[in-house]
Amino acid sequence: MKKNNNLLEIFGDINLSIPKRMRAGQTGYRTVTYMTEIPEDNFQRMLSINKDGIVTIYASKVDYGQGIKTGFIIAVAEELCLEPEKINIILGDTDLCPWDPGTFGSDSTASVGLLLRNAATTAREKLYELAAERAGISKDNFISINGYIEQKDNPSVAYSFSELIGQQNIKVNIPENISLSSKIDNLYIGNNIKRIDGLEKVTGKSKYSRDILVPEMLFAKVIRPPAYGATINKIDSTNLQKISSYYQLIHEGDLLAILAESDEAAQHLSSMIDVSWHTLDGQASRWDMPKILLDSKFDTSVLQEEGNIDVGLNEADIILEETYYVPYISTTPMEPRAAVAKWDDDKLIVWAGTQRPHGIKSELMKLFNLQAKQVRVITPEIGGGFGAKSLYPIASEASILSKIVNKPVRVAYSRNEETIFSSFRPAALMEVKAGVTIDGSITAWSFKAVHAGERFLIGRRGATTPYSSKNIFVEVSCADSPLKTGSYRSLGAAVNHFAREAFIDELSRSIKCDPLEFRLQNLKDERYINVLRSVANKIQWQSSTSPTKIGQGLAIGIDVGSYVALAVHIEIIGTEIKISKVAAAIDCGLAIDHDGIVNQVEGGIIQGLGGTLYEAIEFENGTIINPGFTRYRVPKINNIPEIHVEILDNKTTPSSGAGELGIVPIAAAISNALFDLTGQRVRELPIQRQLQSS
């Protein structure tokens, strides 16, 4: 980094941006995460005050549309108490940003958005002791207010940030004891601030991966195999031989790709290849994945594990006992990735849209054999992640083939090639057999999950009972896949909701008890039953006996330390499930951005819609056979429902993760309803091609 004048910079322990809940298991956690390791200067940059007074902010979170520029903008502001519109911010540069594991896990307000806030409060301190010595008075006697240090009893005393820096290179680390604001009334935390990106976004000024555009960049098309586990035999490019313009064939071990100058030529170039490939046969399909998912279990972890499940069975009045099946989903991100490379002498510069730069940095660096210093990895603007980002493995083919050629060269996925060749939100199957009294005692709750995949991190998620019973087991596992498992918004969260929630309100059924009379009478945190009882009271719900045309189902969550409740009114108009009002209650602890969580919790619910009502991958023998959008379903704008969301701002919890909370619950609620509207009970996802017809 250059040595800088006339500036105030505070400097933050990057190990904090790491998940509290993680940092115990910290080795483990790199495994399974993408994380790098640790660089050993743990202080890095985080804030800065410019001789002209301009506040910028360093975080190598990224923004992929949850909003986080402006929750962190908000926060810094609110210790400054300085204007958000007067604070910059840098994300995902790893020559510029601290470092850090990734933008995963609704971690971001919870570790980073606290660490900028702790930055902040420690600039402000600082400045508190500039104007205190020019005063010649306690630092006690002075508070911030819109770029100015003012004394509280003298207004007339006021020194601007640029006058207190001076000519001064200031660097301050933030202590290990730091006092956040005690304001009763915030400035601008909890309150609606307007999207600081929301300009750009909606009239087309932001810059994304495939906009950057280098002097003299190719552009790469990358021939790739037509099926899981393909090689090639044998390339005859004899046709390109008749074109008279400019293209390069680059063949590097399994790397088959041909160089142009627009987009439009590589493409037009590369159908004119005749690749032969080996395909392997006898691959899995879709229909094999439960036998796949019992067959082979391994790397199971028992979570809970309390009484014994056998005694509580004897106590029961009614035994249930039930299996719940997933399928394979996409992430279907808006934008297919891109990325750009560039090598400047033996500096390697690349722009890609990742959810981890840091990581990226890190794989370059092995890959070329390259010190830190050679390798920055720049993040531009990124449409839509939800995990899936966090591999980037076009980033090391655009820097390879930029590399062999000695020029900037882009890569691209088509929409197809960003399904076939990202990664799953695991298959998944679930058996849960529990007993009930008469009087709605759960005696006994049995709960054994398969997530496809080997990170057992993922089918962990979501999978622990809140209900209260003597008698609990509960147990996760690993199995094999046929395709490439990864991150997926809340990762096994929402799949291991799904099979408890619906399977509650079995319970609950048969013993002829109210689905939500039944919740309250088996939880025991308040902050459960505060927003059932919340999202209750705005869906005006009413215990049902009867058929209606209304179906009506609730369904409630937990997801990294937030809490949440869903309701919903569904129809069924001709052949087709309709969503007609979702309402939602969610207690994030203290709420810092109240307009991006209402934005995150409503996405999540229209990303749920998808992945309950109508997504699922469809394989065979190694072949993707609806990679895009003509034969993937997902939600269509007239698909959404009404929404409202309550935030439960719970001002003495410390802030926890809004991004995943509208995805954990919606496929129990919606499950729920149908049974309440049609009698129908679906076990299997998605949901529509499961119903009956009428």
Given for the second form:
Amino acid sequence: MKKNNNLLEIFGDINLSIPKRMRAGQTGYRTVTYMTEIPEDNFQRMLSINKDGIVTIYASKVDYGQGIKTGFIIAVAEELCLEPEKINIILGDTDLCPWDPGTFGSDSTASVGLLLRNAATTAREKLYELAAERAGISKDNFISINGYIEQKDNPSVAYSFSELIGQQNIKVNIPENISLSSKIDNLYIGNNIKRIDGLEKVTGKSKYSRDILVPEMLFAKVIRPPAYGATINKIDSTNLQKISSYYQLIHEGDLLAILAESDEAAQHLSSMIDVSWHTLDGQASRWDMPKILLDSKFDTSVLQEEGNIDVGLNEADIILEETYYVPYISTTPMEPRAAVAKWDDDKLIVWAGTQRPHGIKSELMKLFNLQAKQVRVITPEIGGGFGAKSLYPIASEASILSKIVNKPVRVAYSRNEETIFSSFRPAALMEVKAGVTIDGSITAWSFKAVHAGERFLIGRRGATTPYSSKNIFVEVSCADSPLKTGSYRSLGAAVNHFAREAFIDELSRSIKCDPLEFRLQNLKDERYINVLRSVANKIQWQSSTSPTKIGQGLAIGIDVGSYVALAVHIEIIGTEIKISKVAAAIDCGLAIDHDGIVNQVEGGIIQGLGGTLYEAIEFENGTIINPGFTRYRVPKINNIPEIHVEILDNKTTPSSGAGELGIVPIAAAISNALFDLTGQRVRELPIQRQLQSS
Amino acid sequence: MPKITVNNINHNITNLKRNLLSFLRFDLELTGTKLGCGEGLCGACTILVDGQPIKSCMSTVGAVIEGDLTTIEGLADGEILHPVQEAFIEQSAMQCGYCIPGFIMNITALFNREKNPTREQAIEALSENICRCGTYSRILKVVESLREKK
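Counterpart to the form predicted on its own, namely the form predicted in complex with the partner chain:
Then the entire complex follows, led off by the chain already shown.
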């Protein structure tokens, strides 16, 4: 049992951990984000201070590299005026941490970061009250300094946190009308605080899902279908009869697995089983995609509609119309998923490095018909996710197998399985048509995008235009998808931005206007203009009415309320495109963890560079042809540009996410730079392949 | 009985065919060395054998008999971190951190070979290590900072 004595505990409303844009009964969003039912006990513990004055943060946002451990600690440190080293943090343990919809959409700082600042503020105010009672003066007389509540004009009156809490067990809810101090002292927020988890990560002590070893644990090798849709026809395991070492062969529903005492034994034994499969013929292949996207549209949504496109086109001096195409790509995180499941009587404990610990818990409750307290999901460190680890089917597999053999069981994906049985960023096709006058007015803007898969949230992200026009029409559709689609950094924003920002470049070129000039002329929102001017300065943009041949390109973007601009320099060495320089500027409101944000933007740029230049999932009739690193090329250290990231100071706007910004405009910026360098316009990703085939 | 030394501890070897990475991770429970691909293409499993980097996922225990192995767990001298580890913390050169042990081992080996490696030598030495979080430029800063210290 948990001991709750001698504690100050702060409870917050778990509804506020749902992204703002998804609250208020928008049930459609729940489906697409796999959001589970919100538990009835709305107020759950988010922060505690124990009798020794130790502060602990509890949250179910998880850290798969974004650095939110550090960000959350900084936010709490600031409000409590306490050194970050004195703050503990527990993330994603469903027995200890509050319910949460999952970690996605760069929302951790905006929602839970804010909740934790409020929780820390609530704790601080409570400590002021306790101090006031002791000293017999008003609570306004106190400040919090390094673990002490001190009387402002008389520092000799100071109480430690532990002294104030004493033997009590105090529970406080974050009040609804809480107001954060408008002034940030910047003790920790906005300073370059080193990563909290650095030491563990450089010494190999961090435990990831793959590193969880439990006594008596068996290693499972799941025998998976050779193609999507294949089902087991016949299993011949006669070869196993000669085996004297321990093993168990389990066939439960669609799940076929061999369990052994070591990873290699399981692997070896699995190769001795002969399985014949019923395959599903006539599945789509990659070359079918553009037609599928155009022919199977559904869930079409008009996101922007002003004036009349035909009227606008009539007023234009020049009309352009182009189609852009983006193939499926894979997240390919460095750590292939693994899960360990263990039953303690009727309680199931699962270690799974998922982005949705409470979601996985809910799935397991349903699968085994268990009560909430009978399932515990523990999230170890996560070796990358980028969206895909929202889904964690092997947590169920490990639990089923463990229940059957009555021992802890580990199921781990191989590198190829991690790609094949994951979800993909959807293939998409964007048809753009616009009219422009010679003096640079956009008279009409029509943008019709179709993204594969039923998760409409993906394609709608970042589809609207920020450029002024009296006649605008933007619609986004879903379409059939032969591959499983799912979350990927920025969802469809990076895809839609590729088409929009490249086409804006085409428009400017069509009237011999400098692309920077053209953007500035047609943008109203100051936040866009500021990031754009910042990168143009940094890269020393050469204004020109025609391509400069120096390989400069730029693009802007918006995602989850944050603004970004990128300017790049590229060159071609032999047949390879080399990105030599990237200047990024972002405005994400109040920047909590500066270095963490810069790190994220750099990472987004590099990941985006892969999708722009190299990556495409090849598939034929239900089979992925290029899983793994042999044939799926990702950026390596010799492909990286010099990157400079500028965070524009904007302390008065609430924090918004920064994790996805780098990837959003990168494809457009590179393709625009390629046009500037060679005059070749590439409207299909990945660009390196287009370049070679032309 | 054949022996190997891992982080200064001797181990008797009974199964020469055992995969080296699995041996380290599951038999010795030194889980700091990671499996990223199991095909020698990502560098996450890099360890040092007699000071030289090898991809442990592609090796058997038998192939390194009598070898002196160092894994990420054996790099620090007690509480005192190796300068390469220090530099990774200093530069915040990591995100998810899964690939970092492999990079650290390779950079350690690089400085064992070259007193003052150039940027090009660093890129060459790390050209088979993959970081999907994209912290490469920070990792190059790590090398640069170590070069400056020398």
